[in-house]
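Next up: a single chain in structure tokens, the form predicted alone.
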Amino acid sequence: MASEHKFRLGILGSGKGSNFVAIAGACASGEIPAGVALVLSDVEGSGILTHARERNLPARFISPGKFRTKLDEDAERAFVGALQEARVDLIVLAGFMRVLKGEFLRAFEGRIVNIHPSLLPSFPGLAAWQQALDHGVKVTGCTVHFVDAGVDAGPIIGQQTVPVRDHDTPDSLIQRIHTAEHELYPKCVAAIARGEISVQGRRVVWKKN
């Protein structure tokens, strides 16, 4: 069942659900104080909805609507009405592929984070991965953020670096990085759980223990 912890997480992704994993695995523990109250997918058969149903947690498909890239007026409502009845503190995007706009990100203003598998401003979009490689930089990596209008955009909340190995493949390097996202995002997490970061304009900024 979802846990009875004060703060509540709900988690949205499309696929295979590897960050979600590695988060709910992390609020079990206890290395995030809070519990899943709610995972939601746009993608009726996702492996995100499997395994949060494997872990008997609430978990719903809410179909997109007619769009690609993005929810339509009908199914934004019905997210964030499912979001807001299940009284989520924080919604955590893992894996999820629609870009949010204006009523989601209005009703959860400040409230909503990202992994994105670069080290931002550097490679937003798709398959950042496949940029890095393309541009041949020696180093990359994922980075957490808040999530705004902007597309991978948001005030950066935290960073974990991926050495590009001079013979990686997209499939090499995206497997690393994952490693990495799964560090460090239960991290990022359990510190907006504990009260420990505050946003100064654009910058992130973690209290001292």
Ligand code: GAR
Contents of the next structure:
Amino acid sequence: MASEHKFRLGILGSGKGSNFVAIAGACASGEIPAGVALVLSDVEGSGILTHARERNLPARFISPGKFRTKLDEDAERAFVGALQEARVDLIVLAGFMRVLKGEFLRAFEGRIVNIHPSLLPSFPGLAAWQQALDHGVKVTGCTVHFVDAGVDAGPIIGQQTVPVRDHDTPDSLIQRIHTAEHELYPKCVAAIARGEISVQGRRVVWKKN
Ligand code: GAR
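Taking the form predicted alone as the starting point, write out the structure of the form predicted in complex with the ligand.
Time for the whole complex; same chain goes first.
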């Protein structure tokens, strides 16, 4: 649980919440020296909210407003307000399927991270595993990166590779990518919480590497 002095995470998601489960578990076990201060979703009844409530963590649905791929102005204000009120140190996007814009990025500059199911800069955007299958690559993976104004474009914190097998289906490949995500994301968040990484232009440097 988050205590006064602990590094505080705000986690945003729209879907099943399996990355949230991995991160919350790593916080509970001490692998990540942080607490989950707040979980927010733009999807009422999403798995991530259910998982958070099962763990007695503060969790809220906030309506995203009138747009399909981003938050409208009122929604942006509500998300930013809730995260500021919860005094979060880092915002962790865990399957949050809306692009964050101006006010949100300004409020938490350099303090938002995302996970994407490909080896960026290959296959940004939607259904990255399907893009990998369509392209016929033999290796794909997942990427944790800082969020900037581009789509899936900020400085890369960590990547983990996954083989693409000849007879993979979208389901078999995404499952393998998910397994890699659940290993990589907690490691990256732990390093940030410990103050072990710094950003030098496009490069993220791990002090222990
Ligand atoms: C994850 O595979 C994550 O990489 C992807 O959504 C999934 C969420 O799963 N995110 C994106 O595609 C963002 N561009 P989860 O809800 O089970 O954590």
